[in-house]
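Below sits a lone chain in structure tokens, taken as the form predicted alone.
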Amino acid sequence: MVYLSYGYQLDIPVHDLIEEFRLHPMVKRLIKGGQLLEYSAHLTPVAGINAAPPKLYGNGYLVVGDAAGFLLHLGIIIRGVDFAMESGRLAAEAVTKAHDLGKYDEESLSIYGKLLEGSFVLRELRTFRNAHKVLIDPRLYNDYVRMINNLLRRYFEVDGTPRKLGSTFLESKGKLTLIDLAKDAIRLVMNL
């Protein structure tokens, strides 16, 4: 089986990855002797709206929540409950209107698509549909964190030397080049 994660294809089933994590020595020692009371897991796809089914409604069906790709996976922020609740509410509204018409065909249920178009769900998912293109870059989690820490440490260091933000920034950027900074800034603006 092939799973997609941050644009990479993995030839390892997700359940094998979870088991490998559970058996890793650093994790295994933390859970040793523990008793499993309940097990649940929900893997969140990064693709979001890009992985949505081609049709969210048809003859006798509506697709809502994460089954419809209504999930934002933005690194440390994962949103989906609000999208699931709102798409469920809109689906119920569409079903109620279809019930009033006495038919549940694609044409009657197409109101669901119109309701989604007017909601925050599709608006926000489309706005952030390419966020993973920015969040995939390891520099974001390594070099930029280091740079910000160095900048703040250096700027607020009390050693009798006056500092200007610009020169302190240049001192703190580490191995990041000005070209890296410019390219990453453009990618950030274009995708977030």
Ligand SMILES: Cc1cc2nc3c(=O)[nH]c(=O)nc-3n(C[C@H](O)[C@H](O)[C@H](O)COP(=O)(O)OP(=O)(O)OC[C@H]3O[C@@H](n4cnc5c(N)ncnc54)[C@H](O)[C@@H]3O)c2cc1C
The other form holds:
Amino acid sequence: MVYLSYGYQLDIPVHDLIEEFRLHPMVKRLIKGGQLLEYSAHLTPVAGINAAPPKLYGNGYLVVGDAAGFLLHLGIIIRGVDFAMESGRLAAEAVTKAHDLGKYDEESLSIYGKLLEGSFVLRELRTFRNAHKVLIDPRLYNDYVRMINNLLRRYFEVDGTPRKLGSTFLESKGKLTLIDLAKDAIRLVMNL
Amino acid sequence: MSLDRKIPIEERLNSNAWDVDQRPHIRIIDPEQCRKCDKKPCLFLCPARCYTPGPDGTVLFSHEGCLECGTCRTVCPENNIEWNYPKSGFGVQYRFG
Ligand SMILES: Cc1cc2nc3c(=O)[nH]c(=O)nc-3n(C[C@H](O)[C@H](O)[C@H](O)COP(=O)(O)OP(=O)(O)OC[C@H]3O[C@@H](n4cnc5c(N)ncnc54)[C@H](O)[C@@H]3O)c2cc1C
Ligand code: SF4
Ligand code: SF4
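Right, the form predicted alone is done; let's see the coordinates for the form predicted together with the named molecule.
In what comes next, the whole complex appears, and the chain from above leads the way.
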């Protein structure tokens, strides 16, 4: 997955990047014996309901799934299939009601808005409204991953020098400062 | 096809099923804008390498391998891309989702 807003910082094109990823020893191992059946690409709205269209229903239309911004991006997981299914189901319910009324204008379809309000879809998406703002920080995927790797390597390596957790940690944190760590920890806890 | 090496993008695209329309569904509106666009994100972010560097800072576009992802339209800082899906029935035909 590539955040388009960081696309400017790429030094190799994404179609090459994916091959480097695929041939990374960790990934290669997991897909060993696989076959290339199809090559595809897909955009997905990580800003969730912040990127939703201003209106989710109107005269003759209802907006569901990704198009409605019903996507939750929580770092290593992207969740949107369940929201797409549930919003689709609620939209079908709204259309059935509108069918009974024989009208498909904004007012008759507004039941969709009410159904969404009562559903897990908006509840979840609102709870994590700002998650992407924290998760988009490149530090999480660079400096922190490096820090965790360094820390574990230093801690478990047997080279005859004693390892105390505190000093190992300070050695491993690289260019991250304690203030960075504290700020990021607070931001993560507040938004996730 | 051995997966132990980097597979050139053309070869990867060949694994797809297509029915390419002669008429391009995407168009660079003003080539002059591309010359002024210094980062040229389309070159880096199109997953199908439909955008390639042209002479004098221009960018060449070819619609044949387009995966219809919409990335170029989203990232072009100059709004210099006219973007449509191919005509009904044409374009890439995803068989596996
Ligand atoms: C790499 C990646 C991994 C993901 N992993 C997960 C995961 O593990 N779990 C999860 O829950 N979610 C995941 N998601 C998100 C999930 O895939 C989407 O949220 C979900 O598929 C959205 O469903 P949808 O029906 O709203 O949209 P889509 O699945 O995008 O469907 C839209 C359909 O409309 C069609 N269409 C578009 N324009 C037209 C037109 N003009 N005329 C006719 N048809 C048209 C398209 O061809 C498409 O078939 C992932 C997404 C990505 C990109
Ligand atoms: S991003 Fe847009 S303006 Fe820049 S080179 Fe590509 S098409 Fe041209
Ligand atoms: S829609 Fe996607 S695949 Fe097609 S030209 Fe644009 S970026 Fe490339």
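Residue numbers count along the first chain shown, from 1. For clarity, every value in this text was computed on a predicted model and none was experimentally measured. Under this definition, the rigid core comprises the largest set of C-alpha atoms superposing within 1.5 Å between the forms.
The Cα position of A67 differs by less than 2 Å between these two forms after fitting on the rigid core.
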